[in-house]
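Coming up is one lone chain in structure tokens, specifically the form predicted on its own.
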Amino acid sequence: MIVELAGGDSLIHRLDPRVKIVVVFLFSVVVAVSDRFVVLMWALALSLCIVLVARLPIKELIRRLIPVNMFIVFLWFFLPFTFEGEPLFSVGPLVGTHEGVLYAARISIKSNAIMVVLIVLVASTSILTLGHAMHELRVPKKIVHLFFFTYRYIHVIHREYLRLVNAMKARGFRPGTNMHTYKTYAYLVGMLLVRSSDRAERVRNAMLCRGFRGNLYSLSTFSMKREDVISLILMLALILALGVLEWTKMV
């Protein structure tokens, strides 16, 4: 869980919560558009810097890496046979081109150097101060709502899927390739959908009837220290740095 990062007490966990979204959201959109290889292998070199900073243990964040991966390994396994371009290697009937593979390449770096700032900087900070954070950079309030209604249900609705799973298997439910699994498959979603709407309806009901009115309150207050000010400060001359770098090709 994200909580787990959240307790150390080095300068990334000190900072400010509201200086730690802002630096992820540039960083982020900077990296994204960027194409050049030296940009992004600085990126992602400036992203390990944050995990040497932070002190985050290292296999743990590895953990939280590999979905991402796994996923990239996909791409891997399509682009550079899709992608059209110069050939550059064949697998039988299928030629992978010199265009298709620095594509990979380009997203393997780009989404391994924003997860990693990403799971830095926020999972640095407890749920419920990063989205007061949020509340108070003024982001919407519904975006905030449905950030902590999201981390509140998604438990409850994985444990709401483990029983209806557990009782299809108590039914001799035996998943295979055929008409019959996807049908159940499919009422299990169905029902999954149906039991979230029903409690999403009664937790409403309970709010309003404890005087909710679409404001969430804090008892904590945020205030910028001078180490938070140098850090948004050094942080802001990085980004602006690899953007420069993209744009005007000086390297």
The other form holds:
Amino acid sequence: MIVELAGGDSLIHRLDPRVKIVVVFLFSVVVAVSDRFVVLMWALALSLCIVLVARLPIKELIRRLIPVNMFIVFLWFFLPFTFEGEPLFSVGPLVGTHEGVLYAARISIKSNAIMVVLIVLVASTSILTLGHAMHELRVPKKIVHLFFFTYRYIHVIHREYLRLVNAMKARGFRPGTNMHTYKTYAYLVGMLLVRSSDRAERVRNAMLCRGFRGNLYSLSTFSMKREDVISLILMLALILALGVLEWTKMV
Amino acid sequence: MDENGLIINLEDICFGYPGRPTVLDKLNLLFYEGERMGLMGSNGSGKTTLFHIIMGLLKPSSGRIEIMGRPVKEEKDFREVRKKIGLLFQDADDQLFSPTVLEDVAFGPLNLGKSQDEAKTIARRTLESLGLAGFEDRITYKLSGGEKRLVSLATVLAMEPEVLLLDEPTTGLDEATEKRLIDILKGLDISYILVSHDMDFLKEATTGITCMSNGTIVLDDERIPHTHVHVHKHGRYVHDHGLSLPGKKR
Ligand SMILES: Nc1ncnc2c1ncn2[C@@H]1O[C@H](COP(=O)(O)OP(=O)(O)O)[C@@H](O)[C@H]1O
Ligand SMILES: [Mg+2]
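Form predicted in complex with its partner chain structure, per the form predicted on its own context:
The complete assembly is shown below, putting the previous chain first.
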């Protein structure tokens, strides 16, 4: 299920996770609100440079980009025809507009640029470190807890799911389009929910037994090194440049 | 501590889950310091429920609970109890919720107000004492069943409890790990109550065996050293017709 790529060793892998989170966050915000093609293309180029520095396996990167791009392909079927404006081409009675195509192109570039940096972030940092860095960055405690518990129990729930599916298969269940199948799947989902909620109760009890009073303490400490500071300043400058380019309409 | 070394004193405890028949029916239990009690009873006879009542996770509908000479009633009282009594859960996946082993073992000490460094030291020391040195950075969900069980025990021991409640610690363990668990338990300087269906294991790890049936403790008064008792106790156990639900265990 979750395959971590955190094993590599590059400048990006070694960077303080807090720096990475801040940079990815600011980058995503700026790219998301930008509209000019120059800015978007630079952003995409920047994200690809980051991939190169992180030395991520390109195959893995592409595999992870597929789901987003499936969605984007879908958008390309609709957006060009739903925007009013200068006609560009026509398919039967449908007319694709210049504006619609540009809009779809913007979305494609934006989402890919953002996804690429996100993938680099997740792939170069272990989930654990990421959670602790979020905590250090004063992300609300509850969100960090949710993040940790999701990571810890998604496997347990997945295993429970597989057990149920196997139990069904072992008794000759073959999915089809009939009431029996729908009912069985409904039971499966219901059973998973009930089991997860029971599990949550038991985990809470186990935590209470060990003195839990609402605080999770972290054992990791982070420290900014010289390369962290330099990378942070460099990336902030580049993101700022993108922002300036967008708002002053230079170039 | 009670002057007689009485640690757990349950008087006439009654409990039932909502809408279900009574599980515990006027149960009485006396547990003294230094005791290593084995607890047997058919599936569904209420052993887990009993442990949860001692820890204050379930509230009895009537009866009195006294821990170390003090009556305990409210959540606030039980918070103190949980510092002294450690419960090892039946399912290790419930107990290990932190991503890494070290964090999970350090969780209890941190809650008790230890500093990060102290908590880490305690966690390392506990792991080492259980032969788990080098497990600190292992991811909890990737541990094997036996490792999970031993790490769970470490998380409880790290809180330095005076009493342990062990709920079926041998389920799913292979013989070697079971042997290791016995050695660990024998080496501990702690009183404990141990639930198990395994006669041989109980014989090795406890000083006396108590049975639960029909929601109460039976044979409590004749807790004789088991060397000659367990044979016929075993017989009684088999004939037990308590609230057993066949096939309840997974
Ligand atoms: N959360 C629950 N809700 C309702 N009934 C329960 C619950 N947990 C246990 N029971 C019932 O209470 C009885 C005692 O269970 P338990 O204490 O787990 O037994 P044991 O640990 O001895 O196998 C069983 O009949 C069981 O079905
Ligand atoms: Mg039980």
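Each form is matched to the other, and the largest set of C-alpha atoms that superpose within 1.5 Å is called the rigid core. Numbering follows the first chain given and starts at 1. What you see is a predicted model; the values in this text were computed from it and never measured.
After superposition on the rigid core, the Cα of F37 moves by less than 2 Å between these two forms.
Once the rigid core is used as the reference frame, the Cα position of R210 differs between these two forms by 2 Å or more. Once both forms are overlaid on the rigid core, the distance between the two CA positions of Y151 between these two forms is 2 angstroms or more.
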